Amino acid sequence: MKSFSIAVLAGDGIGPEITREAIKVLELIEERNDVKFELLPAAFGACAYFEFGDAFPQSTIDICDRADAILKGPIGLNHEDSKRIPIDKQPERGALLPLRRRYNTYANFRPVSLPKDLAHFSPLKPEVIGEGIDLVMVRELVGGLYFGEKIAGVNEAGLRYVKESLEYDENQIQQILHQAFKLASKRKKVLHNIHKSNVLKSSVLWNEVLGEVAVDYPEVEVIHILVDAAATLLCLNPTQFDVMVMENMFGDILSDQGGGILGSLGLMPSACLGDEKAYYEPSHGSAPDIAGKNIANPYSMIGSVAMMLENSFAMEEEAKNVWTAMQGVFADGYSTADLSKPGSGVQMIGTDEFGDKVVEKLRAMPVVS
């Protein structure tokens, strides 16, 4: 029997609720396969700060170091509650960025997928969605503006100012581009390179390095597009995209827009991969306004489990089954509150019921041999 350890960082807000549903799926996968998951819960985010005085405490670091993979829920508080935590210790700065830096999870994969028969979830017109949306955003995750030097103070004129540096070297750019080209090679052999080289010199270097890396992938067609144009075309013609690659901040913004064209960030799981370790998380925030109400959509958390099965545990067929089970719940006419309004013709179900129905669908599927 294979055995894997998983650090489970439930996080803040709706994190514990959607994590419970993901664990239901993991438990069933254990039943269906010759595999054992050792789940290692650990505090992470605002909850960790209030308990330990640190959003990424040493006890959690030790568990993550030991684990084969990390399953991470959303973190953060609302604007007012965030003020209870010093700026540099707030969850995003004090936990999320250090997590990425520690494990060098430089490659962030965010699938944006909506089958044709679920087009009613999207705010886009059916004719825009066509046969369905199926693209992957590949985001560089440990460089750029988010990780550059940050200075705040008062200048010689007595004015408050801030200076934040955007920095990349060619090795950082090469490693994410290789990941994107490899993925494009397995899919439609088209790679959209998202940049802003008409303004940013970081994008000029990015494009230079891309030209060098592209030589190794002659079968892949590269299409260059400015980030602002890409944002527009994601709304007007999203089906033209298959694999999109971009630097850190562009990926942060455009992947949220990806959730928007699907109808909800609740449909946006992600994989954050490094050469030695990976973590998996929903692309959305902790939604503290709906925490504890049993209305959060756990799709993104369960989808992150599916990505973990594929990328960290080589269980590709079972990962496909999880995706099929989740989409099957929607196809049966059920929906969580983020995707549909009362009177829209679907039956509203809560967080726990969605998880139960996914488990029911998965249980009915043939066991992977």
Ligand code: NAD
Contents of the next structure:
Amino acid sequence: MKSFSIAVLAGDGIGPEITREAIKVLELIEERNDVKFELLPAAFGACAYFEFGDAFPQSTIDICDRADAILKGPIGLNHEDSKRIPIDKQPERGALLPLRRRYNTYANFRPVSLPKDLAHFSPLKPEVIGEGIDLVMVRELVGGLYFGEKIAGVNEAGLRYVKESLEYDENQIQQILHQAFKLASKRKKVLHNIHKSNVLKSSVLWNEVLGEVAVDYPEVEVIHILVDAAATLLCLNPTQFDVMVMENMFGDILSDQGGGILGSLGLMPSACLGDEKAYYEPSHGSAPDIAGKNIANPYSMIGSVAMMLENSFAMEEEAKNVWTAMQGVFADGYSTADLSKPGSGVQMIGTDEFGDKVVEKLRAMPVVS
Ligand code: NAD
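Can you return the structure of this protein in the form predicted together with this ligand rather than the form predicted alone?
Time for the whole complex; same chain goes first.
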């Protein structure tokens, strides 16, 4: 029997609710496959700060170090509550960026996917969605503005001043581009390169390196698009995209727009892969506005489990089953509160019911070994 340990960082806000549903799915997968998951819960984010004085405490680092993979819920507090934590200890700066840095999880894959029969969830017109949206955003995750040098203080003119640096070296750019080209090779062999080379020198270097890496993938057509234009085209014509690659901050922003064109960030799981370790998380935040109400959509967290099965445990077939089960629940006419308005002809279900229905569907599917 195969055995894997998983650090489970439920996080803040809706994190614990959606993590609970993801664990239901993992337990069923264990039951119906020759596999054992050792779940290792650990505190991470604002909850960890309040308990241990550190958003990424040593006890959690030790658990993540020994785990085969990390399943992470969203972290963070609302704007006002954030002020209860010193700036450098706040969840993103104190936990998320250190997690990414520690395991060098440079390759972030964010599928933006909505099959045709679920197109009614999207705010886009049916004729724009056509046969459905199915693209992957590949985001560089450990470089750029978020990880560059930061200086804050008072400048020579006596004004409050801040300087943040956007840094990349050619190796960092190469490694993410190889990941994107490999994915494009396996899919439609088209790679949209999202950049801002008309303004940013970092994009000029990015594009130069892309030209060199592209030589290894002659089968892949590269299409260059400026990031601002890409934002518009995602709304006007999302089906032209298949694999999109971009630097860290562009990916942060455009992938939230990806959630927007699907109808909710609750449909946005992700995989964050390094060469040695990977972690999996919803692309969205902790949604403090809906926490504790049993209305969060756990699709993003269960989808992150599917990505973990595929990428960390080589369980591709079971991963496909999880996607099919989740989409099947929606296709049966159910909806979570983020995706539909009451009275729109769907049957509204809560966070836990969605998890239960996914489990029920998955249980009914044959196991392919
Ligand atoms: P958010 O992503 O938490 O929420 C934006 C909107 O989407 C909200 O209306 C929310 O209710 C909704 N939403 C998000 N996920 C949902 C789900 N699964 N089901 C239904 N609705 C969902 O963004 P925010 O409100 O700007 O940020 C809240 C906190 O999350 C902040 O502290 C922020 O720093 C943090 N954050 C963390 C991560 C992370 O852990 N990787 C990512 C982004 C933001």
